[in-house]
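Coming up is one lone chain in structure tokens, specifically the form predicted on its own.
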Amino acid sequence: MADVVKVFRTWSSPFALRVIWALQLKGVEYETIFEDITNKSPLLLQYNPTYKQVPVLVHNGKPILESLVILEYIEETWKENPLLPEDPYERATTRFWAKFGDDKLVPSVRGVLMTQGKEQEEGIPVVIETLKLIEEQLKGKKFFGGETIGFLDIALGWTANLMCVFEEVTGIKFLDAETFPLLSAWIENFSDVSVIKQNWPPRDKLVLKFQAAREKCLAEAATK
């Protein structure tokens, strides 16, 4: 019996994009269900009653939640084109930095994006220092995974597209080739892979989306 794979996502979610990239890199056929987060479908609420968010991978009727957990599931279920290294220590290190990206980089970038004034200024060095730690993982490598895209490239892949969007929205430069030569080269290499670039959301729509989100957040903060 053939596998039935479905992915619940939105057009803009960078976390859902991780799932799409992984499935396509492994050659897994799947059906995409696009969700409107302002009007969530009964199926999404059924499959993810805890967080009620995307992405959700449904494999033969069984839902798997949270993007990094989904990546692990994909890696364990479909062995073609491995995303994690064979060595146990390297696998553990990869998982650490993937979690570091979600635990440290995502909230620090969001903090700068959704604030202004002193709070925003204080957040910028945190983003820069976090990026420096991540860049160190690229020393001597084309991708975080080595010569080919791996688990950590997918986990951090959102930076290759969204950081420049956030720079446009905020007017703050986070990544430049002089300060971050390895990350800058990685962004070019990563974005040049067909599976990656074919799935980028429209940049103009992303800019409008995050401009609106920033304006809404700042307006709400001003009323408190």
Second form
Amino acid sequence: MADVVKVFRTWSSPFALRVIWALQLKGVEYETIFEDITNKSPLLLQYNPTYKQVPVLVHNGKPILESLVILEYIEETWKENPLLPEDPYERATTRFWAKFGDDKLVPSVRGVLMTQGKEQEEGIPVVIETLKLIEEQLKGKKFFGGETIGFLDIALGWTANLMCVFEEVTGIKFLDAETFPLLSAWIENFSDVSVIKQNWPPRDKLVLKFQAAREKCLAEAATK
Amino acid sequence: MAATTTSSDVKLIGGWPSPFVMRPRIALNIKSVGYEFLQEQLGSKSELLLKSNPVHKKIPVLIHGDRPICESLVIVQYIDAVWASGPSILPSDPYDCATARFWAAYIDDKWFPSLSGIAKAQGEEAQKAALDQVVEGLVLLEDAFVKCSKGKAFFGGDTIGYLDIALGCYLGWIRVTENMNNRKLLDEAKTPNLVTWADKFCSDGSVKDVMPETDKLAEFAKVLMAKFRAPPPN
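Now the other one: the form predicted together with the partner chain, given that the block above is the form predicted on its own.
Following is the full complex, with the preceding chain placed first.
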């Protein structure tokens, strides 16, 4: 029986992109269902009642949720082009930094993107310090995965596209080449991989989206 | 429990009250791996901890040979992979594995913050709301239990697995919270399967010796709150 694979995503979700990249890197055929986050489909709500969010991977009718969980599932199900290292210690290190990216980098960036004034000012060093820790992981490597992209490149890949969008929206420079030579080189190399390049959402649309999101967030904060 | 690895090879930096530390301890017990337990003192962090986990400076840290592994669930997966000849902790089926990982992440990212929210809630109404939220989460986990266990004793089936460890480590603190707030969080009416599971989990050979006694934990909770000047429980 042929595999039936569907991905529920939005045009902009960086978490959904992780799933797309992994499936394409492994040569898995899938159908895409684009969701409108302001008008979620009954099917999405049925597959993900806990969080009601994208991405959702549906494999032969069974839903898998949460992008990093989906990545592990994809890795275990389709063995071509392994994304995780074989060695258990290196796997543990990869998983540690993927979790770090989601638990620390994402909120710290959001903390600057969605604030202004003193609150925003205080958030900037947090982003820089977090990025410095990630920069160190690239020492002696072209990609986090080594010579080719792997699990951690996919997990952190959103930074290669979105950090410059956030810099444009906030007018704040996070990733300058002098402070972050390794990350800057990685962004170029990562973005050059064809599976990555062909899936980037349009940058101007992303700028508009995050500008609107920032304005909405600041307006809501002002009314509290 | 017969050790199949010399305990000098494996060290665990942790503390007896921490649910996160309990996770690798249970995993090591499941695999019959001996280890040296290096206990941290409340309020101070050892040089070894700071050196082994410079990013978070938190327990648990597993040191295998001389290599540190951090983050409790990452450590559990590492233990499962390294001592592969022992009983499996993660489900072998990728879908069951994804389900276990999903609920473990839910427990840490959504449910545990609601549990710790109880101590921080100010006033009766806020406390009741906080307690209600914890129970709602447990009801979701009750449903997950029914689906994952497929009629068996544990989330993992016949034996304790990843999701059992992920939730079970909190049972001591759940009991302390129930006593302090005079309210059942795991109860027969809403979460009957989890009530049965909790007893089986706590009496399991790999858990018994590492699950702290509720009284001892309650005393520790008082010390913790006094030390960090959190608002007292109702």
